[in-house]
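Heads up, the chain below is alone and in the form predicted alone; it's given as structure tokens.
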Amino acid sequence: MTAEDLLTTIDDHGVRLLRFLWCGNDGTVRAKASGRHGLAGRLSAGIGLTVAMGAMNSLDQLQPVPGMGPVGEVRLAPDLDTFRLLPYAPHVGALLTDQLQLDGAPAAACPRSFLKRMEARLAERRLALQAAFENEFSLATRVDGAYVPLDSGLCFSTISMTACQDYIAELAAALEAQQIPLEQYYAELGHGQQEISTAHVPALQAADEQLLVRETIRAVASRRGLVASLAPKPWPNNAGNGCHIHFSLWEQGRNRFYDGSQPDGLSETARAFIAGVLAHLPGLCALTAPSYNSYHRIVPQSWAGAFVCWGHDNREAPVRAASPFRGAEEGSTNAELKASDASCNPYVAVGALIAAGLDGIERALEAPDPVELDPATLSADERAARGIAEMPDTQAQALDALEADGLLLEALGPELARSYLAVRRSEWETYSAGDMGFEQQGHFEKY
């Protein structure tokens, strides 16, 4: 889409404000908006943004990161092909953005540019990652300042579906209006908990659409007087919300994860990619399950993946080889990262997933034997004998693992790695000094 085409579309639809969206190191979605006056210039030159936002945590506390203080700015440069009319906000549209230096070069700490770099590394091997997000989220009402689940139905309950059917109908329509196909919906295990999945698309598009999906889930709820939370553990005694990432590698229309000659249909490429993900999983989860709240979800026997392993349709493994659809085996063969939630920056999460998997391919790593049972049912000695390590127990442990992972740090680059670690470590320090109520308040409506 050209700028002229976009301006015509905006005028035809009476758009008064155009949001320039980005996602920070804290995983929150933020925006600056342009009015129609001067918009043509902003479409080409972007909107100015202080460099300090790269060091801002989810409590809006600025961290002392070199080069990210009160002096200097980047430009929020819109990708015109990402334009959407926002069906939940009359006369408002949105664009996804890259962060550029004033000379037009990608800013070193730009998360979207990081994902583009990882896609380019795949392209050198004539490969492309397809990804899809499964978002779990909780619907609540506010009663005397407390968040109360919308329903108390059972997993997959039609009673729960009925309780929020009007909301879900509006959500489905809003996603369709933004050209984001809704694949599946159902009521999940937790009270008030819902799950939706969207289609497999190229990695950058998947990350872009994940921001739009998160915005839509929350905004449609707000319009209906509800609160939608994608926080990993919105209530201490309720099921946690994951944001599972499904992924596969493609080359010229062929799924390189698929090998019909193998009993399970998984190719050597798929196994090597999975092996790379497992090799880096403790540090990787600091990027895919990155918040303080995340580690109240990643616990044994919670279907969130508390042990470093993989398995075929094993929902207690953080990496699950999903069973393909009969008659569409090649097209549907994929793996799923369960140790992921919507407090992540999706550009960082998917980019780091690529970096880890590529390391497995480049070093020809062999995946360990799949685990086809709940690893929590094994004794510690049995897990040790099978090489099944525990995942990090806390945000701090995950960040320590990331800081010790040279490959992931090199992939991120020094500026993005340094700012990311500073932001997330500051959140650990703040939330670990507070109580459970402070943690809930700080996560429920931010994610």
The other form holds:
Amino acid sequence: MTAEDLLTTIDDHGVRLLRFLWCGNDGTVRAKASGRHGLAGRLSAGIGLTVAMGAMNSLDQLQPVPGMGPVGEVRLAPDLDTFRLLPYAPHVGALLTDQLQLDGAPAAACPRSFLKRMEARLAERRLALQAAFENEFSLATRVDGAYVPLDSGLCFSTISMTACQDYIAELAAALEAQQIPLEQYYAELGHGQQEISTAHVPALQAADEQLLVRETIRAVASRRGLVASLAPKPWPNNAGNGCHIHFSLWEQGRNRFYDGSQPDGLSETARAFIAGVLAHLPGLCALTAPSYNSYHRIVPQSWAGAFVCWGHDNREAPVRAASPFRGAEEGSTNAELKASDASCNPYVAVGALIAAGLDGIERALEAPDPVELDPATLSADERAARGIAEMPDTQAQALDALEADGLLLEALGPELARSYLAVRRSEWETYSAGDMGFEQQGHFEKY
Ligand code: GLU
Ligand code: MG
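If the one shown is the form predicted alone, what is the structure of the form predicted together with ligand GLU?
Below is the entire complex, every chain and molecule, led by the chain shown above.
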């Protein structure tokens, strides 16, 4: 879309404010908005943003990171093709942005540019990653300052579905209005827990849409006096919210994860990519399940993947090879990363997933034997004999694993890696010194 077309659309719809959105190292979505006056200039040159935001954690505590202090600016440069009218905010639109240096080059720590770099590395092999985010979230009301789940229904319960049908209808309409195809909805296991999945699309678009989806889930709820939370573990004794990432590799319209001659339909490329993801998973999950709260979700027998393994339709494996659908085998062959939640920066998460998978392809790694049972039912010795390691127990352990993963650090680049680690380490320092109430308050309404 050209700037001229965009301005015409904006005027046709009476848009008065245009949000320039970005997602930080803390995984929160933030924005600066432009009024109509001066908008043409901001569409081409961007909005100014302090470089310090790269070092801001999810408690708005600025971390000491070289080059990310009070001096210096980047530009939030919009990608005009991402424009959406926001159905939940009258006369408001949104755009996703890259962070550019003043000379127009991508800022070294720009997460969206990181994902583009990883896509370019795939493109060198004529490959492109398609991804879909599957968001689980909790609907709650506030009673005397406490969050109370909207219902206490059963998994996939139609009673739970009915309890929030007006909200879901508005959510579905809002996604449709933003041209984000909703695939499925159901009430999930947890009290108040819902799940929606959206269509698989090219990686960058998937990450852009993930921010729009998160915004929409929360905003539609807030207009109805509800709180929607995508926090990984919204209540200590209620099911966790995953944000599973489905992925497959494509080359000129063909799914390179698919090989019809294999009994499970998975190609050698798919197996090598999965092997790369598994080889890097302990560090990768610091980027895909990145918050303090994330590690209260990734525990055994919670269907979040607490042991490093993969399996066919194994919902206790952090990487699940999803069974394809009869008659649509090629199109539906994909793998699912379950060790992922919506407190991640989706650009960082998908970019790192590509880096890990590509490493598997480049080194022609062999996938370990698939695990076709719940690994928690094996003894520790049996798991050790099968080479099944435990996932990190805490955010701090995941960050240690990331810091020890040279390939992921190199892919991120020193600026993004350094600022990311500083931000997430500081969250660990703060939350590990607090109690469960502080943890809940710190995550429930930020994700
Ligand atoms: N709620 C689970 C999680 O935390 C996932 C349940 C499922 O398999 O959909 O990831
Ligand atoms: Mg689910």
